[in-house]
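What follows is one chain in structure tokens, specifically the form predicted on its own.
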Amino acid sequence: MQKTMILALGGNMIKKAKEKGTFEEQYENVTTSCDQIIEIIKQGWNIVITHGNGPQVGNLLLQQELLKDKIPPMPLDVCGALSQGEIGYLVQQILRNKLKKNKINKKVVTIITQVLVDEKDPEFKNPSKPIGPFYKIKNNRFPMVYQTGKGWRRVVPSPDPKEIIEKDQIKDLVENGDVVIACGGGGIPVVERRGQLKGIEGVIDKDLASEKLAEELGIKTMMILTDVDNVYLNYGEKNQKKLEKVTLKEIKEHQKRGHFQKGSMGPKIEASIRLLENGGEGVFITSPKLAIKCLQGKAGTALIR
């Protein structure tokens, strides 16, 4: 098979911070970044595109809520599918627009995805996941996070991914060089009750869904677009250091000194490391405009084994 590769697109880099989330807005963002993923293909790497959902599910929670009088509220995991949706159906037609332009012959897919989760696991009585936008007054009706430098973020649980369910059907594809948008948003969460799925509200870390999915595909190599270059010690403080390219031992000892926040970057950390664990042979991390750069170990941050 071609040299594949996983490529996690932040829910940051869709709708950004500042932004009101206009389709517009997300759609100048999402064109930035494909003009990234051809530039990729270009070095001969099939595609496997995972996205966040945080800003976009957080904006369709609060619309259910400022609505239920209305109109019938639906619950979280319908409101993550609407996201894989919405996203999915961006990324999809900017991507083949610009295959099309560059005469690359390649075919796009998105692949409303679900996730199996535990039932017990222990985010859904202790929720983690930022979600929506950032306000800069804590608001008690409903549990929220303080991020370093962006404000407080409603929390959402956030369970560990145990298996993709529809993984053999991404596999399929990817052998068939197509590109797939798959796990949209970490994907939907599910749980299995004698023998059913059933939707389950929570929001599964996409980083963390990426690396499921590339362990279960058996890529090797994942890279990570978000809102900064690098990879940080300190983040935010005046001490603050860059890291370039850091071994799996190296980064697990960051890690065990608390450098990597929870809500941010930490979820980013822990699937590389399950991923150069798991056999991986590199994880990237930094944004869509240093994404060539950094394959070419010229800016971001590598982690190797």
Second form
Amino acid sequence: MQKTMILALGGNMIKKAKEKGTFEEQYENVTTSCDQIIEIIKQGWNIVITHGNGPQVGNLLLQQELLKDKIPPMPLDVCGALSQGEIGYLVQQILRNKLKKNKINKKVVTIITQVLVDEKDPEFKNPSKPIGPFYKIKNNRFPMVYQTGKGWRRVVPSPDPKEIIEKDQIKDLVENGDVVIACGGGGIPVVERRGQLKGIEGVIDKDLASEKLAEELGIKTMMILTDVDNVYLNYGEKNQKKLEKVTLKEIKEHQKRGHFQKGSMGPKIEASIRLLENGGEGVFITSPKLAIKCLQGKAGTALIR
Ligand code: ADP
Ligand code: MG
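Would you mind generating the form predicted together with adenosine-5'-diphosphate now that we have the form predicted on its own?
Okay, now the whole complex, with that chain kicking things off.
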């Protein structure tokens, strides 16, 4: 098989923190990311695109909440599927148009992806992931946490991904040379009861799901595009130091010392360690504009075995 990478796009790249999240803004942001993806494809890479959905699924949840007296609200797993469709459609169309312009003969397809989780995962007893709108007052409809200065927020379980249900279909497409968009938003969490799958309310981290997919497909390279150029030690402090080329042994030391925040850089580093420990060769973490330079070892952070 041609050299293949998992390319994980941050949900915050598609709707940036300062933006409202209009269709035009998201279209523009996906366009920028797709320009970089084209450059990566031109370097001879086969690509599986994964992406986050935090801002988008948050908006969908708010819509369910606001309209609940008029239209029956959909559960979180359905909202996850809706966001996979929304973002997948944008990437699928914009990338297809750019491939055509660049005379690259590749097809793009989105797979609605379910990800198996363990019903006994401790997250189901102690949910940790804040999602959706902020509330002034705590309500009893679901577990909530208070986020300083911002208000109350619903928390949902963020279980560990165990298996990508559609992995065989994704593999066939990748081997065919197609660009596949999968595991959107970390995938839709499902549990298996007597051989039957059922959606469960929760949000899987997209970096951990991307790693699981890489492992299952035997993909040895992963690139995570986010809103920082590098991974840093002492991030946000006066003595912050950017990491450039780091070995597995070194990154595990830094992780142990608590350099990577839970819920943001933490899962990217955990995913990187898992991949490198399971046959992976390299993980690149940077911003979209530096993607090519990062692959050439001239920018960003590269984690190697
Ligand atoms: P994405 O949507 O791409 O997953 P996240 O917000 O989850 O984005 O993760 C990226 C964020 O991680 C950065 O914007 C940064 O604020 C934060 N971060 C936490 N710790 C670090 C670190 N050690 N180095 C770099 N960024 C960090
Ligand atoms: Mg994230």
